[in-house]
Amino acid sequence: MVHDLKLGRSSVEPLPPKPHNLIPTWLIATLVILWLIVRDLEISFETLVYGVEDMAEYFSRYGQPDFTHLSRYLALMGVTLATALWGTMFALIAAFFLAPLAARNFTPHPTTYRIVREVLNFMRAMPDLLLALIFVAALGLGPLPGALALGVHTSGFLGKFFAESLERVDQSVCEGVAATGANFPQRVMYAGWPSILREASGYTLYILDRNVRMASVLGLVGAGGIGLALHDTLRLFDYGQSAALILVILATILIIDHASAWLRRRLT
């Protein structure tokens, strides 16, 4: 240090270069993306401005909710909740059996892994509304088509979530169970599921939360529940009952959302 001072030099390391200011870059990128959105979606701001008054007038029609038939609304909401619950149960059972076959470290054969992965991809690719329309045409109106549509679609999501969680299981745990002579089902039950139980519970609650929302929408295509009643009141321009039904749906979704969030915090 003294020698360096005698030579007129400092031993202190120079400061690193000042970071580049990326705000202009991000601003330009954002403007470009917004321009692409406006161009591709053919958004007309003039039409939007002129339509504000019409939208305000339309939404004002929902200003007087009619709760005369509240008990019926709650009963229909119960049907919607049952649709979501049984759809989630269907998805959970299907994912429970399919996920180990779609996990690289548990599947008994690579061909089985690839086939089950594609099955899960197909389930996820089929929209709820399309499945509901198919099941309504095959089985008729009611909550059963809605539960089946939700179950098939969300089986693909739960199966993928569970499979990827199983692939992250510590290999030493799997090898320890396999060393006892355990077969495929025993390795899954004693090494796989116990290791991801909390994670799987969180995913299942998320799917249930999501299915409650979708069950209300599926009623619009004849899958029963409160959505079907909402469709009928909208078709008859009964805005008072429509507003009451919408408020019942919103209140139920808020309660389910807070309850599932509380349960997820308890599980983690």
Second form
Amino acid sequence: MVHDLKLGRSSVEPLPPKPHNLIPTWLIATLVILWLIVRDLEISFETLVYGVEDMAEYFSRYGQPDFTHLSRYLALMGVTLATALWGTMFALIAAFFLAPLAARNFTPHPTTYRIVREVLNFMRAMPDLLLALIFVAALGLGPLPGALALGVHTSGFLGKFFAESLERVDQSVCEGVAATGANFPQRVMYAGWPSILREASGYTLYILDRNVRMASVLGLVGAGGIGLALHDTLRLFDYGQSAALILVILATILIIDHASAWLRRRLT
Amino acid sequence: MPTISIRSVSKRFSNGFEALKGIDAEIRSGSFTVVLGPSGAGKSTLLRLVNGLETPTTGEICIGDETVNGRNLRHIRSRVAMIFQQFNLVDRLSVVTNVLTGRLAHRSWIGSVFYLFRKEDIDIAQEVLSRVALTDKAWSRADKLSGGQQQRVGIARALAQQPKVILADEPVASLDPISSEEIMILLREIRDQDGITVVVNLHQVELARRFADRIIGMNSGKIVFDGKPEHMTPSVLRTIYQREGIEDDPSLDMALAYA
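Next up, the form predicted in complex with the partner chain, please; the one we just looked at was the form predicted alone.
Every component of the complex follows; first up is the chain already shown.
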């Protein structure tokens, strides 16, 4: 038996040389870079350790949330939700018109495709916090600049998502509609959107979900809603009210998060 | 009535494959022509060129006195309908909407992008659906139908265009024998009753013999036979189905013995 095994082994071809595994190299390089950063920026973990006690003291000030103005907070949360909803609506409308131009299989011209793709990239690259600052300066305080900022930033996202879904539409479906003589808008409406309707609704819900979270923060730069109120109470060192506001925001975000996850599951 | 004229057409794809090597043919209006040949002979490419889904590398194709080119595609396609092997319906849309797609070239985009159609278009859809016997499936989603039914929707869409020519690219290749028979009879009926020119790509010799007025045999991008079905002798079949570089092909003899 042993003899046979040996014989068998010697007649089997040796394995080809093992390919190089680059993971350890990359891991070491990453660790070295992280260490260099800590050294260079003088990030001191001792401060963190010594600071724990101070931080605990600071957080304890939020211990007694003050819900006396709850109805006002809920109204403000409503404004924030409305901001997010309108921002998403702007994005949806813009993406609806831009995405087909940015999908290789639908676009009327390769140059149009290139230009619209770049426009979408640019929109995506502008952080919404920065956009909100610009719009607040231009339009004044309130929910409108917030909605615009969210709209511009997320049009870039939705436009790209939709365009990529459109590009995955089966070529045979596109040809079936094109072969009847349908023109660009007709091809988009008959071969394009119906084929990606579910996917597109899923993306839109995800963007709405994200915009609700972001709209709460945008208030901090003056774009209305509950964020603005939180900004004010924090400035006044009113920890009770701040705590209540934070809790309202957290609860809303959790609810929206679960609702949108549930809806998206239903869609797919 | 338009005649399809194919004038010294060749097609080379960007990957270098030469699908058609100089094709000349006239297809009379109101005729039922079958293009027969093995897979890869260039049958599909030929049909796609006529509908403008591909553009010829050299030569030209005319429908009546109109040359197929990029500028008149919408007009050409409104008169030259196409039926596909994989039906190419929009799965998520209802049968009726798929059929109404056939009306798009006749209407501007303004109403049609909102899925609004004129009464006359709805009437046409209703009429062609009853013709392919699918009235009861009108509101079903297209992908809920069987293959044979989906192909009938494809035919209804083509009929809704009220075309002069119907091109069918392997319309029965994905169907069972019974459905294939139904589809071929339907196509033949369309030619007989409406006088629509029908060009069908097939690879089944038996179906070609039974339904065609004229058979065009193709092999590796060239026309190797053009004539009536009764002139298609075993030796002609050998030329059509001959594989390149193989002189004595036992599997060919076997296959043709049963054709």
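Residue numbers count along the first chain shown, from 1. No experiment lies behind these values; they were computed from the predicted model shown. So that the term is clear: the rigid core is the largest set of C-alpha atoms that superpose within 1.5 Å between two forms.
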Core-aligned C-alpha movement of Leu22 between the two forms, 2 Å or more: yes
